[in-house]
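Below, in structure tokens: the form predicted alone, a single chain.
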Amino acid sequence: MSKDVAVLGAGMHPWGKWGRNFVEYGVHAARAALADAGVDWQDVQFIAGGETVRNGYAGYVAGSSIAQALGWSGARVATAYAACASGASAIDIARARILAGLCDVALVVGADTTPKGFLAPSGGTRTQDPDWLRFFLLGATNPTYFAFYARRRMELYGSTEKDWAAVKIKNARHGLSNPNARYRKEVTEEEILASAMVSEPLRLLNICTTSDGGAAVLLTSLEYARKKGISDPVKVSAVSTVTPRFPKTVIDLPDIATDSAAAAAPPELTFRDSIAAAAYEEADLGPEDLDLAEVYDLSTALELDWYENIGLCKEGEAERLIRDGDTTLGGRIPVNPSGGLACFGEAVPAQAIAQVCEVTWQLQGRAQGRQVEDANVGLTINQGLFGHGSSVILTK
């Protein structure tokens, strides 16, 4: 059996700091991807929200809050709450009930409102909740997480400041022409040293801010899409949503103490590569189909370790990616043509699909001013805390 589905729409709410309540950035979204698509909300089967839950209620139940403010139509429902990973778990339930017959067309959005500031750990004292410890026990904001792993890089690879703003400047030039994009403005290697020291050793340029924003995607079957009349669309051929395997031997918060390996051998593959890894499995392809990926530079520093995630490179080899020019548009595998969460800013359950949406413009040939030539196979990756993986596979 095909696991493919088709994509027959796309759309976003361009991101920001508005101030609105997340319902209005979904809408909007979710319509733009209705009317790429030509379908009437009326005839969605299944809609599936990315939760937010920062927003009181109807954060909580966002595909229901998105289903009302469309207007009711009885439409099948769920909501998915995976933190940054949240938008492909929305996609993955999407996909499974089209898969398994239960629908012929799916919904999918995700959208945030962001308070001022970093993301801070919902109220209440949770004693048992890893995330409230990460934050209250070892002080680990999301800036201190990301210069964690911007140090394990300086110390195993020799990477450099001038490596970390070499991916700002690539990514601040894709997003110039992306017209959801929050930041437009090319930046220099000299603006980003001179930026502020936030965690040490990542300045402000250096890390993603949180934004306003809403994504959406409709999914269908093949066999819906040949109705429509669209023979060969772009398609969902991969969805990963794995979890790490015992022992964890390098720490992603909020887990503070590594799993012991006295008792087992460690996996073959960590976490993060392991995210790929099974998305190129379920696909049938390999990094080497690649024309293009988005992935979760939450830091600039991070955007180097997902280099070898996805197996551009071996271990320690993306800092010669970004120098060579190779993750550039132009260059042999484009990275974030979208601009990424550097021109961006993160909106958790919007963010998953966000990036669904930019591969499937490539693929179609629609992303004007970015658009990777002769894009066929395109990738995603992100990863929320507490072991979600995220991996989405696009192809034409």
Contents of the next structure:
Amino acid sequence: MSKDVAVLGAGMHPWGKWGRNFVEYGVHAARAALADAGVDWQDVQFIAGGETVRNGYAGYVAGSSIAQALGWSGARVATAYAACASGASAIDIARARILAGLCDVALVVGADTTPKGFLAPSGGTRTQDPDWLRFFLLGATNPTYFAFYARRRMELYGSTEKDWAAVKIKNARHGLSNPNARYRKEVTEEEILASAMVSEPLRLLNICTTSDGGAAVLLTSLEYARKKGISDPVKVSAVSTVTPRFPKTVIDLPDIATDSAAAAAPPELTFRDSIAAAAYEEADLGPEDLDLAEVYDLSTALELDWYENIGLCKEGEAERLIRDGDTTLGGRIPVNPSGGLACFGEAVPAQAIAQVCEVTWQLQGRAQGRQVEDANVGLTINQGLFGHGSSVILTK
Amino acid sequence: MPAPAVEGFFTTDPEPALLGTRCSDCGTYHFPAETFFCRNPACSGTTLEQVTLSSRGTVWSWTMNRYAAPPPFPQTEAFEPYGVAAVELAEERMIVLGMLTGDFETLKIGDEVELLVEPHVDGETLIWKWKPVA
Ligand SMILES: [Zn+2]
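Since the structure above is the form predicted alone, I would like to see how the form predicted in complex with the partner chain looks, so please show that one next.
Entire complex below, previous chain first.
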């Protein structure tokens, strides 16, 4: 049995700081995806939403909030929460229902409205919540962790501020003509190196912002797509939503300590490596098959880590890829042709779905102004707090 | 003297230590303390003894934060940049975070640090910190 489902439609609400209700972005994106697929909302049998924790109860039940706004239709509904991986979780649930034969047409939507500044935990005193503790005890903001990884690249692999600037310059250029990107402006090395130091060695322009936005995909069975006259749709060929394996020995936000490896040897692959490995295994593909990748560049230096995690090069060699232009449009394996988080800023429950939208358009040859030539296979990857893998492989 | 910012995370003895637990069945350490289950998937142990963790470790990485973290990080009138380190403990084979104190601006990965207990940034409570070993 094929494990593929079809992506018949993709749609987004442009990223920005619009300050409106997240449901509006979700509905806008959903309608765009439905129109793209030529499917009526009332024919959707299942809707999955990515949860947002910053918008009250309506955000906790995002799937039904958006379904109600689209108009109750009696569709089955679910809402998924996996932090930055929420969108991939929602996609995974929709895919599973289709593959199980429980439905043919599923809509996946994520949308967020974000506050200004650092993402902070919700209020109250919660001494058993690691996310609360890391702020209270340590002031360990998200960039604190990004800085840990960046410093290690610097000291262990000779990564430089100029390498990170090159990542930012590349992504800024990629996003220039992306109508859904929030920032569409070239940036110079001088501007990056002169931007304020936030968490040494990372400066402001090395760190992604938070944004409002919405993204949606319309997934169907291959048979349904065929009946609609689409015999070669873009397909979801793998969704990796793995947890880490014990002992996880790399410190990840929001943890204040890693697992102990005193009694059990660390697994062969780090958690980030294992996210991609599970996706490759499921799709029966490898890094050599990729034509492009959308990786979660929460920081510019972290984009380099992902090159290694998804197998584009060996550990410690990512700087060579950015220096040689391998990951720039026109290079061997373009990374973040959408412009990445550098151009979008993060809209948590929508971001993993936005990555899938971009790869879908790339494989359809519809990524105007940023098209990767002959794109047949693309991978998205990110990691959600509290041990949530998120990787999707799309094929044509 | 101010009280610890959280109960049960560290001692305030003259030679302070972090408080964790160790699984009696498999020897896995846990910090913050797990008291109900062992995180090792190959172990169903539920006897977790309180232990003090090594008070010295080596730097896995660190940063200097030049912007104030949002609440619940204590908010002070005059913000001072603050360091945070990820420190590897050899015996426990784990990494534990902590704010930095002392002369840490030239720290390198692998440098040795030791545990101290000092006032938090607002002076209202006590927290553990890592300090470079001279
Ligand atoms: Zn155990």
